[in-house]
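So this first bit is one chain, no partners, the form predicted alone, shown in structure tokens.
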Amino acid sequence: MTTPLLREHRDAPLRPVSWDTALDHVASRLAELREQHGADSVGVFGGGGLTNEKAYQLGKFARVALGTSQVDYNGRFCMSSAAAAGIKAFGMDRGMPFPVSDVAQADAVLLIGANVAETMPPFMRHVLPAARSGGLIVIDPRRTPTAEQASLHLQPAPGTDLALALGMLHAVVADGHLDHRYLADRTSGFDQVWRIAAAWWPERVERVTGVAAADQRAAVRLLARARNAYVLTARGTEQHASGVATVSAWINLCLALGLPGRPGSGYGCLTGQGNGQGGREHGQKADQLPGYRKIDDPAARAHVAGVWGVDPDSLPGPGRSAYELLDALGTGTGPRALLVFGSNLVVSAPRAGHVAARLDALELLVVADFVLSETAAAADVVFPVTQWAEEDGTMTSLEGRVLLRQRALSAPHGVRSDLELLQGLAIRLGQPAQRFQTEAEEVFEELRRASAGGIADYSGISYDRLRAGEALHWPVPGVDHPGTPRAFLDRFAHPDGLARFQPVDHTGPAEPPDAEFPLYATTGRVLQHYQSGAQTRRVPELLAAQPEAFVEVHPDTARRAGVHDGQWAAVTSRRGQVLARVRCLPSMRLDTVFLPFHFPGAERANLITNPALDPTSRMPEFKVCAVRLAPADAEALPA
């Protein structure tokens, strides 16, 4: 898209029109929400695709320019549960808190829910060398690229990782793995988890996940046994409505065998979007502030706002979070208007049927993106913005090294970046300019300020010193400070310098199967396409390669529920349908069936997703949910 459009009323299609007639028309429908119903009738919706630089605006914005609480982002569906339980243990999330390099030197490596073959192919070579030892174990319910090169695969029905994960430490304990010595001088808590552990050998867990417990033992004799070790952990076992329990599970076993804080071994969550890491930590989520800082926090407040230049008091307090605030939109007591930089909703949340439907009901819907994404297209407004290859910023990589991204080329006539379109809205709704700027290394100088004390300390960290090709880890809490390659060696980020345990149970899927809904689906990418395939779905090569939406099943499952490989089926759970085309693989769980969740229309896998949310994280339940198979009805095939 080179050019705004706009659509006059719910039944006109979107038109072109220029930059000032959309702006205008924003600020002055967005003011009139405001004046009637209060600030918090605007939402705003950001992504973990965007800069550092823009993620920080969007919440400066935000809270700010519209003075709303109501805002969130797409990283909740990714991260959140890992990072809620990297809080918990050690008192910091960052992804990896060491190089990813290192992992390349280690004897073992534990892969739980990471198919990182498809979803991230570069990182392959990290694990390759412990694959070629015999030391790469993948945990996953499927039998994935990724699984096809470990030495060990273990495969767990879905929504049952952390009863696997208690039967390791069980079997870490039984069996004389368990390191005292790091225990009694690094951790705290471990008695209260062991009273849990204890009830959950490995042959109870082989009962419930499938996992045969002579499997369970040798993967703990790998990790145990190996000079260095690590766990890391993804989607797959963080998207449940216990993926904060979950994920301290696997710390929880990490902790017990020494790894964290350890030079040459660790425990780390591999990031799912291009800033997964930047993204979470500069003020886009509904309870935080820049630098990692909690919205809550009087001194947080403070800080920050003497950076931004107002009044602490002006700051909003805590939002919803981002399935919450998407449940909410154009409600009694909802948002009326929502702008979203950087997500495909209508494809990428969960229960996405009744997502779409409340988008609907928005009085406003504005999308900043540079492609026509299906929620763009849906759009009241839409505004063309640049992408990647046109634009500076910054981003922090999942090991918390922060990158300079220099522009390559020009943006087409008629595009402008989203700090532009950011401050062309502020100053609309009375702002100054200069408390909105465009360039991208002024926007950071600020973040520096307003960072600087934080958990995320960015202030030592300049274009400069990036452009010199430093390496810089955060936090960088000053100019001459080289960087935090690898946290916790000394002491973890608890004020006593020690790691929690944290006693967690299993609990099983928010939605088991049953006579109704037989079967587990669970959902995930494939190599062809990323995230809702907004921008991969326009490359014909791509396309062509993986056209259409399918659903993995076991050739004994799709007998038995009448279908076959090569036809159309419906997947079916109690929020909606989904149209694939059948895959008969005899390395799927006689109980399970895959989707991948890339393709729009009635082929979204996201039509059937459980929106069921984690206390803590409010991570929603991607995958794991109960559905039915069965044939598709002709008419209603895909064109």
Contents of the next structure:
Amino acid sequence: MTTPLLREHRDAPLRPVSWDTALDHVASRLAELREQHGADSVGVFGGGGLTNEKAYQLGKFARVALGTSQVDYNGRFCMSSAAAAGIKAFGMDRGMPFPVSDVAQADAVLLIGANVAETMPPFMRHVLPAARSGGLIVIDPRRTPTAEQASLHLQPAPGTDLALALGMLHAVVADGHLDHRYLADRTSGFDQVWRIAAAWWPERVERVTGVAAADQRAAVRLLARARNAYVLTARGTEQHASGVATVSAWINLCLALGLPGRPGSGYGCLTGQGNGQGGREHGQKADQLPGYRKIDDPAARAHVAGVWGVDPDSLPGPGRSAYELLDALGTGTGPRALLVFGSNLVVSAPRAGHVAARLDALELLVVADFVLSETAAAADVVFPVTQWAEEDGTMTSLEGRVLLRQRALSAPHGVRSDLELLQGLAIRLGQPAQRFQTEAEEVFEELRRASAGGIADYSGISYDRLRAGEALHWPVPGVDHPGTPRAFLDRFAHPDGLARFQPVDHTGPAEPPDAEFPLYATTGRVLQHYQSGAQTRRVPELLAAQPEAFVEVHPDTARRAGVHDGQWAAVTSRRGQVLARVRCLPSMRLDTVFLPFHFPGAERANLITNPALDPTSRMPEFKVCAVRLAPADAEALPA
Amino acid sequence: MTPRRVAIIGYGMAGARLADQIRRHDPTGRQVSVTMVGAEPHPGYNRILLSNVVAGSMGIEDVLLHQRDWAERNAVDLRLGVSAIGLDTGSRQVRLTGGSTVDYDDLVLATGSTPWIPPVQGLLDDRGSLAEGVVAFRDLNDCRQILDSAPVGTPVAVIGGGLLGLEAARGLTGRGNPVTVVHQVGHLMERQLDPQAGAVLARVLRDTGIEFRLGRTAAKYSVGKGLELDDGSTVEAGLVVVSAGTRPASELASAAGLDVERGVLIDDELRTSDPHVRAIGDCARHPGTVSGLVQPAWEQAAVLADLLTGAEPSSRYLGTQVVTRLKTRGIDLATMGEVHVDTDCTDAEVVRLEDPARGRYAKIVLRDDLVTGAIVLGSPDAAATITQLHDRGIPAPTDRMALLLGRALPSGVESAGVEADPAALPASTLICRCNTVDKGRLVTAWRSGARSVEDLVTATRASTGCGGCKAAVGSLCEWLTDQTPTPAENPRSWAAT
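Compare with the form predicted alone: the form predicted together with its partner chain:
Next comes the full complex, this chain leading.
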């Protein structure tokens, strides 16, 4: 897209307009809504793909220019469970508190719900040494390409990871692998956790998970006997209504083995989106201000308001989390307008059919993107913004290292950066132009000050240092500070310096299978596509390799459902139905089907997913719901 | 609102679980006040883990079900070291040793079971207690006694070749005691195993150092001499561990006039013949389950907590599908459902695999594609899968043999390993997963003039993702070079060698 698009009314087509026309229209509608219904009548939805500067500016724009509390982002659907669990256990959430290259030195790596061979192929280099020495363990309900490389693949029923973690913790104790000295020196709370894990002996866990007790013990043995070992989680184990508890259970296992905060070993979360780490640190989250500060902390409010030059009392409080925000759109109490940056909600939100209906109920939907995504196509106003090679900005990688991405190409005529878009709107909403800078480096300078003293402290990082090639992992509290590649080596970030075991117990999926919906469905990625596919489905080679939605199913399960390999099937849950072409795979569990989530329209896997939320992280339960499988109606098939 | 007064008699696995479940629904005790009576002086403990204590891999603190301050933190009135000695269902009052009483609205009997001591001369002393050198394998005290009275090297005789007897035997051999198991039936665990499986299990256990006297009954025990058997032979034993079965501890119920018949009879609401008295666990007898295992007790506790707190008034206990697991190091045995059906059965499908020399035996019984019974020894992951099919009523896969063999089959996609012979691979073999490049595309690129690894990479992008297929692309390139007929036509092939 190279020109803004606007529709006059809901039934009119999108047509090209000038930037001024589009900006004037949006600003005046937003001002009107705010006048009539208050500041919270406007919502903002960000993304984990935005640069640090954009994420920062978006949060500031929401709180200052719009004065709304209703801002959140798609990272809530991504790493929020691991982030919350990391904070509980260690006092700080940095996805990997060690450089990613350290992993290659380990002789055992446990990957949980992480299909890196497809979702992060270059990362495979770091786990192959462990794989070659017989120490790669993969936990995944599917035999993924990653699992195929593993020395040991544990294949639990979807939604039972927490029980598996408890069984493995039990095996740590029963088989004599508990690191007593580490427990005493560096942790608190083990006894309470053990009273729970004691009731989950591996044979009992086997009945819940389907993972053989002997395999649970073998996995523990590999980790315990390794010189260096890492435990890494990703979305498969995190995207659950019990996601925080589940990640906590994995961290408990790591702590019992004495891994975190030890050179060459540890726990980490594999961040999903390009800027998944930085995107969650600088204020586009409903409950957060820059520097990983809490929005309800008076000192944090005072500090950030000072940087922004506003009265702390003018800053709104915490708003709704992502799904709750979407669920409230156009309901009377929820926002009547929504600005979307870097997110394709129509495809990627859970219970997507319902979310699309909520977007339809808005009085104004504004989308900034560089392709006409399914969400952009449903908007009232669309702004064409720069993409990655056309702009400067920083990203924070999965290891907490801040990377400078410098402009390589000029943007096509008619395209502006998100920062310019935000300034254009802010000015029209009565803000001084200099409060919303458009040069990424200037925004970063402000971000440094805003983050100073926070958990994610960037104050010592500058574009000059990054241009000079310094590898800077936050926190970097001063310009002379070398950064923190390995956190927690001396102490964890809680006031007492100890890591905290979390007493968590298995509860199971929010929606277990029953007679009507007898199968588990789980969703995930394929190698060729990224997120909602809005970008990758536009690349002919990628589309040719994976042109349409499919459902992986065991041949016997397919036969019983009356569907055949290569045929279109309907997968139905309580919330909707998705169409997908059947792929029979003998490695699938008999009780589980898998769908990729990259495809639009009737092939949207998220039409069936369950928006049951984690009580802490507000993460939806993307990874498991109850479904039935049947042949698709001929007339319902995709063209 | 006055809380409902619930008194739980017995702080074992059933009683403790019930208290936990009640507090899960009612954390502060607003709806239900809980009084718990435990005869032993310490918190309840996890009986499942006792063989670990005997084997020395866990200490006593490790197997306690609760932390010491659990009762205080959970608003439970805990009475330790006292027993219930009288029950007046009319006035709804329990009398305890020491003279105190507990009034209740609902009483829960969770008194468990007591070991059955076979009528063998010398096992009991004059007063009817276990004689010196004889111990039952039931509670924490028994474990202490075993540890104290059988130092490493002391020969031990175990009476009873059932699940618990074998776990005790394995625990003792694990810590270095020679063990002989005396079992009056011709094969081990006869309730859960067919004779063939019993034989394979005995063979496996013999390899760990346990001796067996099968089909033999103990006749007489005398300190110093050991255990005499019915065939006149003697088993040397510094200690005799009795694990010959249990009896429900139902005396309190009987004395109060409740219906008791090999256990306190209960219905689907865990109710005894008195509407204000319930019973769970080993002391109770429900038509849908066998007792002696923890799983039915915990399921009963969950239902009863639903009912007593009002969290789920329609909750009912309908019986338990029991899976028996022998939990001992290095031996993996699971049995479930109908196991005494053989391959000649006409109304059920039976599949069996035997490899006695390697300690493997697997049998499944199917009716209408559903697993109704199974014995799986020495094949852990097959056991895990079969158990799930049995538990959840999932139809078994058509490839029954694969099911018995276990281990997940490879996925449909063939991917080339580093050592794969390039010549042998079909053209559709995926070489580079990251860029979806199969062997065919590399061959085509070669034919179109890409005559080096670099050229192949440029033409196809193979190996530019994770890099894991670099070696495979290299060996494919070598193979293609070798395929080329003469050096004259392909100058690079000799240049490269």
